[in-house]
2 protein chains.
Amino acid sequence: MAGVNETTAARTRVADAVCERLREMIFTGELPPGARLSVPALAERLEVSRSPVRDAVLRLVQERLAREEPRRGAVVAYVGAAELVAIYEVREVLEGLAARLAVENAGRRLVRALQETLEDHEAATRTADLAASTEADLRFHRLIREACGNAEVVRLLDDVQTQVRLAMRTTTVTSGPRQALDDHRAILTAIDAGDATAAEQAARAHIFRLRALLQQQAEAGA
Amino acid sequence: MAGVNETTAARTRVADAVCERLREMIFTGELPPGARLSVPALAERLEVSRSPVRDAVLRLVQERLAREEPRRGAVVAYVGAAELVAIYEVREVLEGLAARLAVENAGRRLVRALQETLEDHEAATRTADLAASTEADLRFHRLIREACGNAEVVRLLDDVQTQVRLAMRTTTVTSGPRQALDDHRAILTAIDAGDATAAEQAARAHIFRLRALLQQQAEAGA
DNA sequence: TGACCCGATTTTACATGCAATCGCAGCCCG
DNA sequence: CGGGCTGCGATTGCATGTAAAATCGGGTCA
């Protein structure tokens, strides 16, 4: 998520609030993929003028959460299976890079945090708590990328995550929870051992398997 | 009729023209890194109203060509040596991915085009034609990424190239032309042989060497 | 019955007004 | 002579007006 300045309370731009609200509406399904983002309609619905709504929609288009149809305005983006596969090809190499850099940059603190997260993930899987499991999964990946020390990698993987969330509005991404746990253990083991190459390979293999699942489901669905 | 005339026959959005003009002004150095992008001033300079200028500046910020300073408005982005190194770390894995996918997707046509480009590159190097050499270099990489069949990779590498161009406003990126040619030959050989893994490795090695040069120069400059 | 045309309505995109805010320059005071 | 303050000017961000255009509906004609 794009960090909003919270230190100064006065720093409250309406356009930012609208943008955040629109993201929320998209991810909750209130604005499903394909829905038209009519500036006047949204302005009335959110009880603000058209200017900040216009700015917000423009930003959503730039963030690839919306697409600009030729002359019909903007619509909520629809991330199809094929595009999701392409995104996962990119994600594979980026997560691999993040893991490698994390080994080279980070220390024991990262390993500790990853161990905790992995334990949470295992517990959530045992109790079949899907929300907690998903949260731990996301946290595991976020810890690695934020430890990698490369702002570009963090930004791009944040974008990837956003696109994946959007795709999940239409496509079900069900990875076997056991496989994901095994993969995460392998990544953690490599990081713990300080083996950057092994960490990169393990991270790439993890995403590769997820992508294979996606392609499999895409072909089955098609 | 200042400078807003564009060749588009049908669609003429003022904001797009302004955006393109601003990019041009940035890359030609008319707006150097750090220059303030004052909306009223630019509006008067380009003889349009503030609305399209505002939209254009917003887009430049999203494209990372400009940065939003807390309360001073937007300024042309300054890509420092450290950031450029981070970008090249990303570029390394993305170019590697593009090369691998290109081998898996493309055919003889790509090899032919790459060979031609390489010959142009060699000729330009022999005659010390820097502009032609740079053009051939860029074309080589563009051919590969556009043959990879992954729109995300193309988009991200285009962004990388934009950032690199911007960085070159302040940092000199001088790679030994001989080394670049050798690297390109190695990439082409791997693609020609249909060896995806070798192509990925060669592409990564190429960018890795460029990054090493950058780091070396950054340390020397610091 | 089906395709086409036409007009009303909505929407986009640009222009402009306006209040709050921030930077900066010059001035006053210690 | 230096530091802090105040007033001015400029800029940002929001609100609103307006012209062109395109969609969409209904109605008409073959």
Contents of the next structure:
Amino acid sequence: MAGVNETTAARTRVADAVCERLREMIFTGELPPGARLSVPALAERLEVSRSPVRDAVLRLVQERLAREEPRRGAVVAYVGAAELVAIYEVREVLEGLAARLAVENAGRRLVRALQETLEDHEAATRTADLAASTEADLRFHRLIREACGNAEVVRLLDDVQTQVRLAMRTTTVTSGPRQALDDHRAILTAIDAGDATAAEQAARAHIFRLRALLQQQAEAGA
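We have the form predicted together with a further copy of the same chain; now please give the form predicted on its own.
Just this one chain is shown here; partners and other molecules are left out.
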């Protein structure tokens, strides 16, 4: 595994690099939910000193990608079905607001970027490329929130998306690739038409559909 070269950067930059590497390991499942984030072990694994690893682990706890457990220290966090439903209740409102604001603040550049992303998503769906499909799905939502012009909405949705990506390691959150494409197409159509209300409604309907499926999963597992 490639390590992080501590000799070429100051401690803060090394901590940033270590944190990014640990996020990647969590999101890919290399560090699964419940895995211990041992500072000595990770420092040896990443070929850095313990200080930047300790800083990075503390940051992951602040981001809720990790949590402190008695006698175990920091471990990779786990997002349960009931907790994910609550997250999606918040996400539904925020995604709708982001879509509305994007219509009011963004121009044709956003429409073109969304069209290109939707084309990539369709191509990935046709070839059953799950990784590319997931990346295109995430990019579609990221483009909208970054175009909304409200830093607080972006910050809140970034936090929500972090929790969703963490949950994807243990929970299936999908209404099917074709339904997701149809939902995204409806959102794009409304944004292209400059209809802020329709864009908000389409974005909320998309997330509501996912939340309803999660609610069923949570009730089935209760």
